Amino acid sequence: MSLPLIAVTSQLAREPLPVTGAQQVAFLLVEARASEALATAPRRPLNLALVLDRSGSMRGPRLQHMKAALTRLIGHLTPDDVFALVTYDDTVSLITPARPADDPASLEADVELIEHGGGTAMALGLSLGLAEARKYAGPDRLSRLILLSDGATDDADQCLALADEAGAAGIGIIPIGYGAEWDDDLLEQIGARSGGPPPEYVRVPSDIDACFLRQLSAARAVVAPGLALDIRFVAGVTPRRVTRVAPFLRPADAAINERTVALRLGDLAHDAPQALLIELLIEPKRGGTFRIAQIETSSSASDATLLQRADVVVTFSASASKRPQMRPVVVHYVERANAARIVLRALADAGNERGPIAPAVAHLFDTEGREQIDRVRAGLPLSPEGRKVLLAKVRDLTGIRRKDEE
């Protein structure tokens, strides 16, 4: 019997759970990891479409650095990869129709055609970029669309509808915010609804080169695209909150439907897990070991062996001598997920009465993050840059796990 290509594990923050006469709250960590066999399997070539802002605010260093970064990115493609390039302002231009990247010099010449323009109509760029990405989309390639924006747009609803289309087609959108004036809520939703990551914040033009190469490297690391997770809980066990905690932090309460959690996780990389933290409300149970849920994973890849199932089994004990064992890694995630929700709620309530942000929450952030939290605690407005810094810190709050917590 072959070993599963995706290993699915689960653990509670503490176990055994006590036998009580009342409901109790528990925290469940669910992780999906690539097996060694999957991690070492040949990678799919890329089907990469780039949709890049060329509006008037891109004039100067932003455009110059973006073009230089594009040229370097092209140098890292292989002849088996597919490349398409679209630019937008208040119009849209197809700079490079989707085609194999077997002539880098020609692609680099296309980059030189990019010039700054006028306003911003992101949906025009997204629509054309998605059409180009669809030309080579299929199970034999990993399809991704990089979307770069440096400002607000008036067609947000159209952009979100296109993000839904991209997700249904298996084309994850990778949002990149350039400078401090882009719409962080819109880019976050575009990433989430397409099955892509949160937006990456590029603060200064010279950072765009490393950003493009980072996204290319992340795409090369994918071994199971379009990973989806379904968790069905038994009667008496109710999910109340869901938080993605790896490879980034993102609340995902919308994934809850009664006793089911269904979430499109996106890409599984060979060297990093996808992980969810689920807050549960459990009805009283007698002592013993019980199955409380079944987990099912699937992938948009055509390989049926990527479909895996696993049970969540929990022990309840009435014995005073059996003290619960704490799982440090789950506690680590619980602490940071709760802190992130507190900070995000404070940002969402800007202009209204804010709940207090305890010093213990601020302590989980680095110096730069604490500076922004101190402003929020004091009731002071955040600058566009300060807000994006803090949102980026929240997304990365669970990004690094200490070895002694595993």
Contents of the next structure:
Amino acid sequence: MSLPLIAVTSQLAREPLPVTGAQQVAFLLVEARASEALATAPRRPLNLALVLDRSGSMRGPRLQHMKAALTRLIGHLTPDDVFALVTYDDTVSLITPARPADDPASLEADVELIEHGGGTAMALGLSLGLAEARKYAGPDRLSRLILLSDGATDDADQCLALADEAGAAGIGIIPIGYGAEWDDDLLEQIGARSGGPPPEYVRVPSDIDACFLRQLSAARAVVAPGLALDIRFVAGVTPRRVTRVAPFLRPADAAINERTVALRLGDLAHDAPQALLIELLIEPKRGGTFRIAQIETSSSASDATLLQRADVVVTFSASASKRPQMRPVVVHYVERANAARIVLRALADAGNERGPIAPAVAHLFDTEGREQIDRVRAGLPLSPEGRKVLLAKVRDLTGIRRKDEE
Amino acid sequence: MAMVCLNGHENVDGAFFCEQCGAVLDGATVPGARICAVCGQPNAPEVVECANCGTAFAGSAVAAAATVRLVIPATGADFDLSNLPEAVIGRADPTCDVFPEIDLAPYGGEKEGVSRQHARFRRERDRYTIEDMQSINFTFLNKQRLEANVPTTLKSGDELRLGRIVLRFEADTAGA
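Show the other one: the form predicted together with the partner chain, since we just had the form predicted on its own.
Then the entire complex follows, led off by the chain already shown.
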């Protein structure tokens, strides 16, 4: 047998767990990491579709910087990559139908055709972009759809249905929020439902260039697309909450029921682990060592070697003298996942009665994040920009930076 | 036996942080994870290289568990900051009910011009900062006077002067 291509490991925040005679909560961290063999395997070329907002608000520097960034992005494609470009306002234009990127000059000429227009009908753009992406989707290429939005849209339900379709077709949508007027809840859901990342917030137009290149390099780093985890628990052990903690923080996007957690993790990069934290309720147990769960990993790549099973085994001890061993890495994630949930809940409840936020939560953020949390604590409204800043910092509380990022 | 946080919220047995407000509950005071300065990956304190990107950590594991501190070179006294996300540096004055986390009163703080609440140290996600709290005799970082209320990033070896008391900041960060 060869070594597993994806290493799946799990650990509890402390062990052994005490025998208390009562129900207790325990925290299980599950990590998936690419093996070295997988990390050095040849990468799939990309099937990249861009769906870009050209509404009236894009006029000026936003559009100029976006076009310049596109030209740079095209310069980084290889002839095996596929490129498609769609723009939308209240109508949609197919600027570049999906085709291999073997003639960069003509792709760059296409970019020059982009002009600002009127309203915003995101679903139209998304629908056409998805149709283009489907033309070359398949196991030979890694499919990604970059969706850039700079404002609200009134066809959110259609967009979400399209995100589900994209997810089913293995086309992860990468949402990019440009400026401060985009719909953070919608872009978050589009990312999550398509198996893509959370929205990236581009605050100033000149940052769009770095954002495009970062997305390109993240796509190139993928070694196992469409990674999924299925975790089954034994009787008396119930998953209560699931939070993705790496490569970004995203609470509860798993299908949880009494005995199982099923989670689409998305694409596994060679240089960034996927990790999730599961909060478990454990019914009273006697002392001893038990298997409490089985983890199964799979990838949408047809490669059967990516399929793996691992057991989670836990020791319970009734001896008061045996102090549990603490695992600081798990506690680190427990603290941040809890803080994220409290901050997100406070944001969702804005204007309503809300509980206190302990200073320990604010301390996990930098100065800019703390300023926004102080406003929330004081019952003050956040500006659209302040809200997006805080949401971005929550997503990044446990963020792993990839090597080729700054 | 429910666990109750300092704000009075009840939590299930086994919790480390209050679900309602995020306050630290008993049992969560574990040595902090080593956060890799290159990739942000948390690591167990005893490891010598980052589990994600392989960056080697400086210093031995034992030294690394508690190596953020302020030293008074003149006396050799040191203050461990490893478990403090935030600390006020000043001098205790019971009559005014002021008790800073780092108390320079025993080191001649009053005579040397240290304010009761002189400066604030903070640990942020991947950096440490110092901020002058409108002290009368100012805070100096490497001989430069700090503007009041503006946090400034600290790096290991920096010299701080509060009034006339000189302190050295020492941090053994991952990958340094």
